[in-house]
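Take a look at this single chain, the form predicted alone, given in structure tokens.
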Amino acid sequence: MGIHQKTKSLTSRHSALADTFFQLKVLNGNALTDKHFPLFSKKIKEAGFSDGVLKPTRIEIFQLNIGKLCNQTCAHCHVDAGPDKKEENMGRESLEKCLEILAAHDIMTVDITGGAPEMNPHFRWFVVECRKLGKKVMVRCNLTIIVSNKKFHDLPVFFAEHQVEVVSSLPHYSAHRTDAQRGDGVFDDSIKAMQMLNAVGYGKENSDLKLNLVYNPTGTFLPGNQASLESEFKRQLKRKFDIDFNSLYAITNMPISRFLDYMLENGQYETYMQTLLDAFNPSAVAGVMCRNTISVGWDGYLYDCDFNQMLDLKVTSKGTHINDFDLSALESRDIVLNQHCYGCTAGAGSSCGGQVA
């Protein structure tokens, strides 16, 4: 138990990816690699969307990043999270904010990821505060701090108590596959930590606590059957360890980061990009999640989505900063984008809800 370690993070490597201005020259083809692919906003013209421009509908969810230290430092992390990334954490003066507006306006999720956000060290309050005020609360829980410092032993009755709905990664049901991607040791603190969910009601049928699983794809292949993924898992968690959650999500891997970082060391860029952009699927752009959600970085910065955050994309409103939210500003924005977003909309399509067509 303890720090999991599979990789080490850009930074710490001193890698040019590191960078996300670097990451977008990459994706467009003027570094690394001189392949140019179609360009996103034209294909979704093509689609039928007007002049390549994607609008959001309205937000629904309020997604903070408040931290990108975590207990572990995995292979395809889009955030480039890792025990080095003391300094990316939200302050006490942001998450403030974040209620003021949270309270000022009818958005009625509160999804909260990192790193492992609960090693925020305002996590719990912050927590708290948002269920005083009504909101439903998410949180994205790599599960293995659960067990891997007695701090946190008691993180499933905190989150039962208040009611937070844990979303938690899983690669696989074999160890041999969840440690190959997360670190030694990872699949069975993963396992120690849905059994403790599980005691205290997490997952368990007529139970209002949900544990929600979360699958992405080990390579560089576009995930399966998201219903055939869930009904697999459950049958093999409850044989093997009988553990029990309520839904999978299947997201597809981002082509940024430490992904991106591992496709380029393996010469597996370009293969996947096309892989990605054969599968694009017009009827996933509907539902991808920038259009209801709204991204908040550790440091106040707004932005469409997660993986906007990580490039340094943000939003083209007029206040791109928690202390400038403007809600209806930023419901009538443009959405901005690049060519990761033909991750969002292969097959049928990723969010941080899973499938979306």
Contents of the next structure:
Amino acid sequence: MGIHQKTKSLTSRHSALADTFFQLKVLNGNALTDKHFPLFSKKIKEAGFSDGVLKPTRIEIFQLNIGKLCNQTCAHCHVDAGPDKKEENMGRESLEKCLEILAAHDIMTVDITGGAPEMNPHFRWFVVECRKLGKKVMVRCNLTIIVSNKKFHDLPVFFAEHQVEVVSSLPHYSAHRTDAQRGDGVFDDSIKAMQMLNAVGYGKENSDLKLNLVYNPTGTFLPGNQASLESEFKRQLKRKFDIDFNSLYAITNMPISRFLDYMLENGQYETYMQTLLDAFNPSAVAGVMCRNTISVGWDGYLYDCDFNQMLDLKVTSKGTHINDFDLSALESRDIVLNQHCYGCTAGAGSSCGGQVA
Amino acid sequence: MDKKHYFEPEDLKKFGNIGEWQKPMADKFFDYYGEVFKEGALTEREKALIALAVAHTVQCPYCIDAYTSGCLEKGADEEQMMEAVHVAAAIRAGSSLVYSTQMMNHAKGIVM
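Starting from the form predicted alone above, please write out the structure of the form predicted together with its partner chain.
Below is the whole assembly, all chains and molecules, this chain first.
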């Protein structure tokens, strides 16, 4: 047991990319590369979105990134999370403010992510309070946290007691593919954790406890057909480890943060951006997650999605912080677009719930 | 035109342009190609692995690049891909070796 980390955070490496403004300069061809790709807003204008503007449909998902602290340092992490991120984690006061907002509004789904959100000391209390409000709670659990320390061994029981939907990353049913992205030892620990989740009823037929897996490519290529990947993951995980799960969400790697760093290091950036651009699918635009989600950062600021959050692109409407939350202003805002958005519109499209087209 | 090699990776992207000089045939070919690689009795992943093996047999560098990416996209891993290439290699080796029966027949006819 135990994980051998794949990399270090951009911050601890003092990488220029730890500065989000620098990442945006790269994406726009103004640093490290002079390659300019067509503006995403122009592309969606051609696809019929008037003036290249994207508007929300209705906010249905309240996604909180409650901290960047994580027991893993995955090579592609868009959050630049890791064990060294001890400061950027949401405090009790902000979580209480989020509960106030949830109590006052008809937003039915709370999607908790990180980092490893379970490492936030207020995590369990917050889940219980959300459930008391009758909200559906989803946790983006990296699986290995469950077996990382005795104090987390009972997480499957806790999740089950509170009917939490578990969404977990597993980039491949092969140990080699998974560990290459997430760290040596991650695959074995993930298998143990999934078996523990199965043991309390997660992912089982006729059970209400949902265990959904997230697939993302372990390199600079696009995800294949989601249904086909799901059936192969089900077959292989059942055959090799007697593991069951509900759905597989295929997610495209976004060209930001550590994945951007990996591509620049390996000379893959321009090819990958061109791949995203060539695969631009106009019919995926309408289903992107920023249209029905609001993303909350550890410090209470509001963003269109977790990726905009990691690029520090705050919402443009009145009330950019949970202390000034204004649902109607948010629902009429213009979504902030930039070149990384090509990641969500390539092929069958991509969102936190998998493909969209 | 600055062309240094017979095979240029960029040329793969121009494959679709073959229709510029003979459109009806190109259209028929690409329709057929698309139909062949759809999920059917075989999965898309199985078809991509077969294509990868055949690509090695016909030694097409474009096809090798395309189906290496294709296999990974469809969820295959390195072990499966290398096994597929070994299948191609084994058939190649076998198809040479099986002719040795002809050699043996002929030799047996002319030696004491």
